[in-house]
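Okay, so here's just one chain, in structure tokens, the form predicted on its own.
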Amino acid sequence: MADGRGTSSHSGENLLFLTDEQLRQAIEAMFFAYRGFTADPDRILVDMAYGRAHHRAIHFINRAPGTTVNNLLGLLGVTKQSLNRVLRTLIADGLVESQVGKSDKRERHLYLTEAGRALEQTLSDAQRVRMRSAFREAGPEAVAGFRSVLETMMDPEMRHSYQRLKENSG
């Protein structure tokens, strides 16, 4: 019997036969979920005159301390001009430190300062509360399925970057 979400509760039928309407509903759910996922950090950042680009830069610098500007450009998928504007602000505000590369003086390696780590913790805590609650309510099978769907939606290059981050985090 179908459970109303396009799955079968007894036959193991997969989701390969979703209707356009079911896919539209999934797309809309993704839009609204993203809005909820970003709402808590947005409220924190607005008082600092920061946006999501600042949040993403802080997040990935925290995940990969010492990352280069070029690596961050690839992870964020933004223009060099846009990233430089974000980094200049974060550096001027004492949240990010830029160090010249030891082997290649043209490289700049990025690190969060103590204040940057504190802000990152606050932003991540807000998102973890929301994710933990949703994961707990959905259950372990839904969590595994959600992760699988997200990873499958990534472009191959982004999936590779994501896998590297996961491997480097232990």
Given for the second form:
There are 2 protein chains.
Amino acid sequence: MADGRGTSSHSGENLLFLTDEQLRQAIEAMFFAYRGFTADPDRILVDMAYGRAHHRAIHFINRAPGTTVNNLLGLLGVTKQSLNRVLRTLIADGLVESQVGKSDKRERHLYLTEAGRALEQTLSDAQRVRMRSAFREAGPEAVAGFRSVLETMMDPEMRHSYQRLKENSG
Amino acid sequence: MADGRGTSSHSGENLLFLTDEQLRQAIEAMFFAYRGFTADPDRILVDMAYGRAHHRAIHFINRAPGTTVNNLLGLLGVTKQSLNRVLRTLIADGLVESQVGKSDKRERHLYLTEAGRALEQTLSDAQRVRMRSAFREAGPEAVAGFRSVLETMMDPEMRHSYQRLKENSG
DNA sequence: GAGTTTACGTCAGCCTTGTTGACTTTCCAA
DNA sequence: TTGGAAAGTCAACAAGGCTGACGTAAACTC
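Please could you give me the other form, the form predicted in complex with a further copy of the same chain, since above is the form predicted on its own?
Full complex below, order starting with the chain above.
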């Protein structure tokens, strides 16, 4: 593992893409790419009183309208206190609406308001511009590989959430 | 752009992978995957008094031994005050060594100590385990696509840093 | 019907990691 | 020799994580 090889080559395959050096490069690629990934929406958010946490909440509420607070906690992977702070400001600012559940009145169902949808559109447009040009440049096969690796990299629980969101949104 | 299409299809190509829905899914994949990407080293770091910022500093000092503080600032994309706080603790704990430059004595050249290298190894081993199994599962073509998309997603400046690191380390 | 669990909100306090601004020391270069 | 770049330090602050404790209402269970 420390000899520069990803694995002992007990098969005939070419496993050079699994060497430690290749993996190190991939780790750096993830780091640098994620910076690019968040850069554009971040620039928009600083002008408002919001941060990346607000963006994430808005993204998933838009993606799963009517989601409960508990469900959102699972998607975001933060504590309820942390989410609540963000949600409170979004509700106070009229970007998110909280509705008491009909069947279960303990639950709050979350929806974006018109203003919330507008901000979501602005942010995701900005983020998609970069994604789209990267995808176009890299081509369909590369994109398929990109998504395949990302999916296998997730924790199983996250992968499950990811798949459910995919299915519920075409 | 808001009609669910990534682009008007003025060519004969199949551009379905550029639809807004596909891009949204990719955005979510990046978010969930990055969580997985950082999860393993994070678990190790909480037991020590360190965080992700320390990990990043250690990673790049290991990767580019003798790098200057200024150079490291560019790689990490933070302020010198923020980096300095991290660096100070690493130096105090004997994981990083700071050497005054020979030609330019204003510069500080940074190196990992033996203990620093040991921690780096522990952290990157943990991170590579997940990477390696994801790569193995997805296969070489997928990995090539993965890296290609990540590279085109970086800001040009970051891409340049990334390429230089690659060249200087085989 | 009483007791327990669940969902949510909130207060208080803490930590990491980012920021700006001001200031000093060192030292290179015009 | 003087201006400015590089490095470091101090102070103050903010975002956004965290834990722990507590309260309320609703739902569930026995």
